[in-house]
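Take a look at this single chain in structure tokens; it is the form predicted alone.
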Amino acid sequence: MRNVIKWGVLGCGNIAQKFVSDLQYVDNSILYAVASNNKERGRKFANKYNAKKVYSNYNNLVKDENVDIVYIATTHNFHYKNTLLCLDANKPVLCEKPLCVNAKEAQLLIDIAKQKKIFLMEAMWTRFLPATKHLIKDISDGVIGKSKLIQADFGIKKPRIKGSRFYEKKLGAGALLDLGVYTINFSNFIFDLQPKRISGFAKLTNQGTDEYAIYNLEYQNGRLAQLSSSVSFVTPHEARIYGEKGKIVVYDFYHPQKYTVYLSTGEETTINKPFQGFGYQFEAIEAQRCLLKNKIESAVFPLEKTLKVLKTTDFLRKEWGVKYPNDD
């Protein structure tokens, strides 16, 4: 592996151009080359952010032998699919989360990306922003003693317009899969626990997606967790754990910059931990430094936890009848 990462990026919208923005903050790393399958959108993606080649189809660019790592960016659909595709050209691949649909699709990727030794990891950013690590740090140490509830919430307003990944089914759409899955992996990273127990209700669209649901998780220990989102209003992102001390409250949860620590004493600490760039780069770096290591995978965010965050919403969207073209 090269001292200078190479990044390919399969997808050009909103996610990939603020991921190679980030790319600036990441030391021995450049945007080599795009791939989109609309040609005009890939050349101006190319020439707005310097890559050094851009291709009109996917598979020319994982044949290139020159890019180290590729970064996934499209729709939740064809996530499987545009992993798999790396994984048979054995390119290292960082993947938009969810890595997959369902957990019958990960548990695929992750078999051949262990059998073949090649590096694969979902980009669940909010595990290695500097605030997060922080208040892991600060949860282990015991600041609010033992954790015992916490709410979290991510609900977004989207429109509803035909073809919208945020409702139309076949792309994968959802409230769970988009953001729901902060919430539970942030309630995993917290308790550092899997949930034992999982039950939920959702308000479905016409299409069978979830507009907005809630969910509660039971963890060993008498943990619980009590967990929201929506794609069809808004409300505040936040995250509060509560202990034997006191509580937390953690802004912004899924990508943060500070949280408050407010103790049953009274006592109130602020902690912030800000960063430049809109905070992809952390991800980024933990790739890159797993790839210079020889690493197929993340010791901080393995690949197992994916695939138990997975489970639990695949278990949800049974409860919910909530099924995709791609369970089939």
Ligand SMILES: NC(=O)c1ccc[n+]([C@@H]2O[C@H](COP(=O)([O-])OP(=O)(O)OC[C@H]3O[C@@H](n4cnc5c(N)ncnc54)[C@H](OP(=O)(O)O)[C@@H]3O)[C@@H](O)[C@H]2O)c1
Second form
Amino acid sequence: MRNVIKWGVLGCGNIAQKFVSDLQYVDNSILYAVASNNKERGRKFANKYNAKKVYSNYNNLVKDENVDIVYIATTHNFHYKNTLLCLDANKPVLCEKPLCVNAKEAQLLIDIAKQKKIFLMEAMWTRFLPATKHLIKDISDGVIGKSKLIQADFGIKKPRIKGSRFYEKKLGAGALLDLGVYTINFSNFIFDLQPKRISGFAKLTNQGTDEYAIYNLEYQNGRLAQLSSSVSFVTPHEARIYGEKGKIVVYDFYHPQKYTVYLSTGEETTINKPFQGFGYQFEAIEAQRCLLKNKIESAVFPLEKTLKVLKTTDFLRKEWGVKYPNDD
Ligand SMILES: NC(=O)c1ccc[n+]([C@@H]2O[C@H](COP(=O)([O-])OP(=O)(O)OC[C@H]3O[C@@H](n4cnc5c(N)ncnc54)[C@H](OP(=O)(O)O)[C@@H]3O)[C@@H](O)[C@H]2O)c1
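Shown: the form predicted alone; wanted: the form predicted together with the named molecule:
Time for the whole complex; same chain goes first.
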């Protein structure tokens, strides 16, 4: 059995820096190799984070037999192609969210991973954070009784710079795939269900991607979610869960360190679950745990959950007329 997991990083952009920085909190992990299509970016990244190897193309990274798992951190549009490259080379993958631009791409990857028995997981880090885990347990223990309504928003303000992945259609831009996936995942985690009916409205950019949007999900047994996302204005990043006995407010719900339970009796309790670093260590720990146990899928965040969210985003995008080159 391997003692230490050697990580390879594919794409050396913004999020990759945060992820590898958090590997310092993951026992038995090392950043072994990085690959960037931009030689200088890759070299700087490798120097800063002490990677042993640096490659200027992704093929050489996946061919390196010392790499135990590849973390994919390119823009959404490349996730399908990059994950396929890894799976073809029999490399386990932790791929940034969204796993793919659409459910069709995701299904193809899932089928290959399962058929070849290779670990694959979407890096939906929120699910693995201590506060989220505690919250999910509180909900299932009935702390606020049956939960009925979730409201969650994720709006940030990104400048409209040419080529920005937040506005460039060919890079899979749009608030829904970038930020909305957090609100939908959160709602699915809390209700532990998949939506049965979906509706929503979006304001599109002149490239035809969703700049901001609101959407509603209806689940079994009268459970509802009211969600929103934006790349052109900031919202509080809060989630509120309303139940029979009170409500829970989750601050910075996509990377929470605390939440407050307000009971109808007037009782108020704040649960604090602080963590070091950015919080990406917990998804890495889960990926390593799966690898060491020869699991090809996380039981905490199985691929079916990823697929269901992409089916929801596919539905909304179709309603709004948001189509990406990947969809063809
Ligand atoms: N989990 C989180 O909290 C979180 C936060 C932010 C982003 N993300 C996800 O991580 C992914 C990357 O986001 P990011 O902000 O890190 O992106 P980024 O810095 O803009 O780009 C990441 C990498 O993608 C490649 N790339 C970017 N634009 C390209 C282009 N026009 N043509 C070819 N390659 C290009 C580059 O790879 P090379 O280095 O090989 O050139 C770049 O280093 C996205 O899918 C996003 O959803 C997750």
